[in-house]
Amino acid sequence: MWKKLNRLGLCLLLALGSGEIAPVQAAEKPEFYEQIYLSEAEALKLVMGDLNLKKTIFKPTAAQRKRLQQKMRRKLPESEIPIWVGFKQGKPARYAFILHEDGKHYPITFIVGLTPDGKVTQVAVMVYREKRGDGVKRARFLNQFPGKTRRDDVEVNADIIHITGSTISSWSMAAGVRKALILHEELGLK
């Protein structure tokens, strides 16, 4: 056996040198693939429908981004992230977020619409950057996050099923479905 391995090594080192066997290389980043199905206006219209929107931008102090990271259980990349209020009547009556999160090479931006009680309304993506794996964008997997709050998991293998072939992008977007409602926590929007 050991006549062949070595055999084996030999065969490798020959080849090798003579430059038959080319050194692996680091992949690079895929070209980028911007697919918009979505603008901010279709995707606030679709998510607060005709209520009067304000928008604000929370700044996170060092305290709050602490907090924030530790109930995210990763990093909060963003500096400032703005908040749409969709007013009824003088109060409010939905929130939304636009967050990016990213997929595989690239980020994917999508909304996240709240009740004023922390319920997620609706899901969509509104800009996929990626060749493959834009399975996330499909009513089959936006359609399990509707109805969950803090109190669920809200993760892939947990209580949310990912898009095969969209494996990275399903963790991408239910991390930020998390997200969203971590930040509403935060903020004690009612």
Second form
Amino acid sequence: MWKKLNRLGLCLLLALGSGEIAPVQAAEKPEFYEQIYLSEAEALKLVMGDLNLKKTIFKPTAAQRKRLQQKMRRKLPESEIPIWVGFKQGKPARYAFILHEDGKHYPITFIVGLTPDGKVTQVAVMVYREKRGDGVKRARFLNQFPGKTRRDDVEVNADIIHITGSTISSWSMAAGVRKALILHEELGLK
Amino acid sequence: MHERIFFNTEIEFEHGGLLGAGTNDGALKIEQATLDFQLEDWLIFRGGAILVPVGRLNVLHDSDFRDTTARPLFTRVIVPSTWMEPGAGFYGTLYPDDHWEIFYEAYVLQGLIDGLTDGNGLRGARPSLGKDNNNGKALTTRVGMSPFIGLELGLGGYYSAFDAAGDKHLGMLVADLNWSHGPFEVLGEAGLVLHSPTTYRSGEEDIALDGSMWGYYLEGHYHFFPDFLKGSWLESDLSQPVFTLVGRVSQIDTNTRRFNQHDRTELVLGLNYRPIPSTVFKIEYQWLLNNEAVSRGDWQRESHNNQLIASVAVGF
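Can you give me the structure for the form predicted together with the partner chain, which would complement the form predicted on its own we have just seen?
Once more the chain from above appears, this time first in line as the rest of the complex follows.
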């Protein structure tokens, strides 16, 4: 009887022990695998070069949010959007937006560089969180964006060709670059 | 599992799944289940129930990827999609510069069974995942290239012994194309199957199957969103909804030695609406014709009933 109880006690102890450990393991295990291609500093260096940088935070008012959503034809989930201004001889020479767009399951983080007159200079993927479909990080896809302005559609099936096997990520990247162009226009950046 | 180890599976509950101890017409099927171990970007080991990489559609067959409900006649009969076999091998992608992409897949697979027929082509020859009918193994590969974004060309090959003794052989070549430019897209596949003479049972009769098989499909897409619908409930809050007009022609011949009712042509005209990339509402009309009648200009003679097909598909 004692042996039986002792064995039961040991079992309970083991069960409790594993119960204590399990949540810690679950918390430590990432929800997704971040593939970090560029840190914030590296992305800004790539897009802004040696310009003097100033970071500002854009907090859209209710009216701005409404206008942005109308132009984007979708919701604007962000309450704050960081914008970097690159100065050359005291004048803005370039703008950079670090944005996040939902891929199939998780957000894609990327940087969009714009000239003061609203032309895309460069797009680079910084963090990709899906297990598959990272073809959008390749130059063969991203090279479609430089030169785009608000006059362009910047849409898959219009002026952007999606990557086979990365269809949703391709749509997300196009939507994100379009968002950067709309933000540039809305803020009247020059 | 790990940054370099992936497990992929596709389990289908078809026609309501398997009910009543298998007495209904539903099915519970594994359409693919693979373990990938990435050694390099260009060298990834794959083992498991593998989609045979002949043509593009068998590998990318998910309903939410496709713009029609029914798969092309060619990829139901000549390439019997969804076609998967147990096996192992390697795949990978190389990027020689900022424009080119070169990709490959190469596997040793279990191989087909002795189920070739005139009319159904290779559809009845797909093997069981549980047992092999002979000692032979199948070899398959697909190599492809994309010289620039928007153009992809592929060539797939497959070889297998298919009878129990391993004396009858089958070889197959399938070329595929995918071209996109603005709102236009063209995709297609064409294939040729050469095999040892064989027979199959139909009722009380043994029928000889001694000719090669061939087939193709060519599909055109036009993506658009009409101005008059902008601002409507079909567009608002949806970022980039799109309509796609689809046209397709597909032909097959499953025994070139006989010109008969099994030589068929399929014509499809369809329209679909994608509110978001992973969700699509499809409708299409399918004409199923006899090649011999088509060659005489008789477009009225149906090989099977023409069909109006509608479906919804979502990827998750």
